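Only one chain comes next, encoded as structure tokens, the form predicted on its own.
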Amino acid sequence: MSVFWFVSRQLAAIEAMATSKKVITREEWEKRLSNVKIRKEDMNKLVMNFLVTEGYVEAAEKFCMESGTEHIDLATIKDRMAVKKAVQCGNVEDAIERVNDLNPEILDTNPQLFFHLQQQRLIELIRKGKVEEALEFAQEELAPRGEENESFLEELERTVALLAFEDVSNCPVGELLDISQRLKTASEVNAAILTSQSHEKDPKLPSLLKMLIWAQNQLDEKAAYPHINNLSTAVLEDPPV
């Protein structure tokens, strides 16, 4: 809670600063910062947008019971998380028979997050050696969608190119086997989610922390005055004399 806090009224700082360089004491500065009122409600709808994108489903339902803040429909961020969760283990199967559960008009509306939902299934199947199912997969689902689209093919092309290395560490494609590829398309698929349920499709609390650290690095040519170095305890620390 004290990140937000601090970002507002830093921002806020910043308009009321003179143009020449001074130095600032910890006491001037947190008597300006306490002049800008922030409304508990807003920080409480912050706070849920956060737990809400992200999926923290347990977090989210308490939260709402203790701060009072409109409530939310849960079971729509279970389904999302278990789309994601089975992409993330490798269950891209699972994963789009959920998603048309969910609504069909997901996958039918965005071709390429199918596209990158089918080629995470044929990184499943090189993955697990099953190198003719892999290149039958390759030719029956993709390749016709690469014909259709030159990015689609140059990503079917890096793709295949896995099948041609024994040792796949000497494979400049081999980062399509880490973790972080199954990551990337779980995003995807989880912003695709979030966008048709009108939520969106990222936090909010990213977006003031790049703010904050934006806003200290525009005054720092205008002020010396206590900094937030650390963002996960937003403590202020005073300026070097």
Given for the second form:
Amino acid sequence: MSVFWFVSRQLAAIEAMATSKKVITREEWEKRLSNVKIRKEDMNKLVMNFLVTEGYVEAAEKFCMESGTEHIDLATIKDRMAVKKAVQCGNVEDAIERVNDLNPEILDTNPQLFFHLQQQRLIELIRKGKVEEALEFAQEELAPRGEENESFLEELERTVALLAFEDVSNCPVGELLDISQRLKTASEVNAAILTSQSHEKDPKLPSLLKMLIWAQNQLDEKAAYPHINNLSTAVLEDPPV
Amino acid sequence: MPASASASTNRPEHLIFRLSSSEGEAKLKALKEMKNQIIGNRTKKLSYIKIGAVPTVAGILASAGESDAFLLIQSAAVIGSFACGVDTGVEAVLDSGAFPHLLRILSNPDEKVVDAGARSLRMIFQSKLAPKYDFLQKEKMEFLLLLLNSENENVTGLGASIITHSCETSAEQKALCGAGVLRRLVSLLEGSLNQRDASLDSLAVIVKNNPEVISKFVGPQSGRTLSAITELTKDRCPRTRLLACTCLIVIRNSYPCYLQDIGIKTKLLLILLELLEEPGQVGDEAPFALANLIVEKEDLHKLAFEVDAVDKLCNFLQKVPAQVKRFQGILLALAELCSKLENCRSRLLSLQVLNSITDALTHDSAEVRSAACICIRSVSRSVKDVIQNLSAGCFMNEVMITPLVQLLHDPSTSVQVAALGAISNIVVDFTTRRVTFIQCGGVKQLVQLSKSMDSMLRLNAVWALRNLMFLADNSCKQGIFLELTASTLASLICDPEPSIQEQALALVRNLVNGCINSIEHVLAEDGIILNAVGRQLWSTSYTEVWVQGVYVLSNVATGNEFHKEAVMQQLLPQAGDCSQSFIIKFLQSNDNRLRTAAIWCVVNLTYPSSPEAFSRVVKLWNAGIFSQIKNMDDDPCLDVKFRVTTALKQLTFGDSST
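Since we've got the form predicted on its own here, give me the form predicted together with its partner chain too.
In what comes next, the whole complex appears, and the chain from above leads the way.
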């Protein structure tokens, strides 16, 4: 990816000349920047990769048309998003059925993910106050998984503990009922579906930004130069003189 | 109960009834229900298998028409799930006759049907119970190529799984290579993520231990494939990194001229050490790959030591790994790492992980117990400085000895063998600490195991006893001998396995080394042991057995008149028997050790200060032994040469002119 080349090349060039801290003016810096050629197609691919991985179906569709990047099977993104949404809304059973329709291997070969989905189902039952049903479900479906794996058992005990508190919003395991728990489970399913579709589970863009920050930090020790501090605007800010 | 609204119709028996009695939508619905119940749920799978669900579903798959895509997809998915992760499920699926029908639907025009069939077949081929695929049959090979050349990712994945499951012999490896499978797999390295992983997995199987295939694989394109795989060791996906490393390790271990430069070795080490940190399967398998990389290679042990491999592996032991496989792998990797180099062992000892390893001796899993024994054995395979400085204190304390002795009763034979291996190393040369071992009842159990039906157990038990006997004091020897008895020893000397004969003779050799009292033991019960030694020396054809046997005689011949005469009886053929003494054959042997042992025996028998020396010299002359030794004054082995000079002096009573 050209952006990586850019960062590391800049770094190497500056490393070579700097023994004491060198000051690079904005003009000089922008000249250097404009010397780096980044192919438009690579940038587009990077954006597309982000949209697809994060599941922005409509945006991906539009971007695909406008930028002319290679055709992506949007149906698989839609299926994946439907699963994710189902978990986020608490319809875990529905999500499980959809995953199994998509590819039965995913939950059959990924015990941890399967357990987390079942655990989420239990959490939803408890949320709705269906105590008896929750207990039956825990015993029937989750207890056997706990026997197979010690760490599952611990998580199961933590979850069942929700039933012991009058005021669940204020109990030590209350965070299980939090919306963040749903999001956690949803992103775990999302990643597993991506992997099963031969797609990397994380978009490339965030790690590229992490790399940018890392490179700036490295560079800070050797030179003063215009910084990108706000990643959402990517404005170059002059170095403190 | 509110929850049971659907529970009664969901009951396994009822669902099977609905499957077999309904039609159309209802049947499809029942199939889907079963699928969603069993996926990820081992218990449900087992209960459905028990009440005969598999044949019912297989029946649906068999009778569904080509155009009935939904029914084909759902029934194939259910069958695939039954075969996933449960051996009895694979058995039930194969018995149900579903296999040919799954193959049939691979040619269905609907891509989703093909996906379902390929996935289910892949599940089956991931089990060791799957039928072996015969690559040597022409049409089977053609079918495999068809699979591998498919556009469908699940179908190429199936092709790769078939290879990984079934390719074993070098003939099969060559056939696959000749048919162009290798080329196709290499091109799949550039395919999707899943295709890449599947390809790496099968490539490792096809090239394993087969230099001929490897040379075809890396030859023509002058290493382009190798560099492609090397590139994949840096991939973002940890699983791909591990598979690429494994593939390179297999190539390296089977074809030593590749990947020898220090750069790639260090790189592989660093990648694998990093992969140890991965959660899940990758982290569980990484220590095994690491052990394979460094197996029996001192240079790699050294490199590994330099990149802190001992510390990193030991870190994992501080907090006991929850996964059995990972725990086992880490112990085995440490065992390999400590098998040769002293600095690795002392580093491990200084990191205070010995307690964790000792605790692993009582782990629930037999694999972990066995790996802990192998690790202890490796760490205790040490020269004196480590022994004296560190291990003398920590090894031979009861904390470790007691569980090791208990493992001699382990239900798993491989654990028993591993425990014997550890004990063999620990008991050697610890004159004062042997008592602890004996007090724990160790000897009693070793003797029991030396009578086992399993030859590996017998061998290792006798070996441990041999080491226990090495330079032991007299009371210790006495104790062991009383437990073992002369008749057991005699029968071990005559064991059907030559390796056990050798160890038994070495044990006797250690027993009679030293004071006269201990020599008496081999003459107990009318010389039953010595007779057994003599019988073996006359009858066997194994050099190792001869060497140990002659040393026994040689050690006995250092005793008194009576002892020396007993040896003479074994040495010389009985009157009327015209065959030549075995000692002449041994003196003529090409094996330095055997000649040395034989000449020592003659020297001890003819030691001039003993009263009957003269009569023995005469007998040896008559047997032709003197003239044989006379020819040996220019022996290439210095040790032999010196003894020959002594022997000649004694045989001619100092008159070297004869």
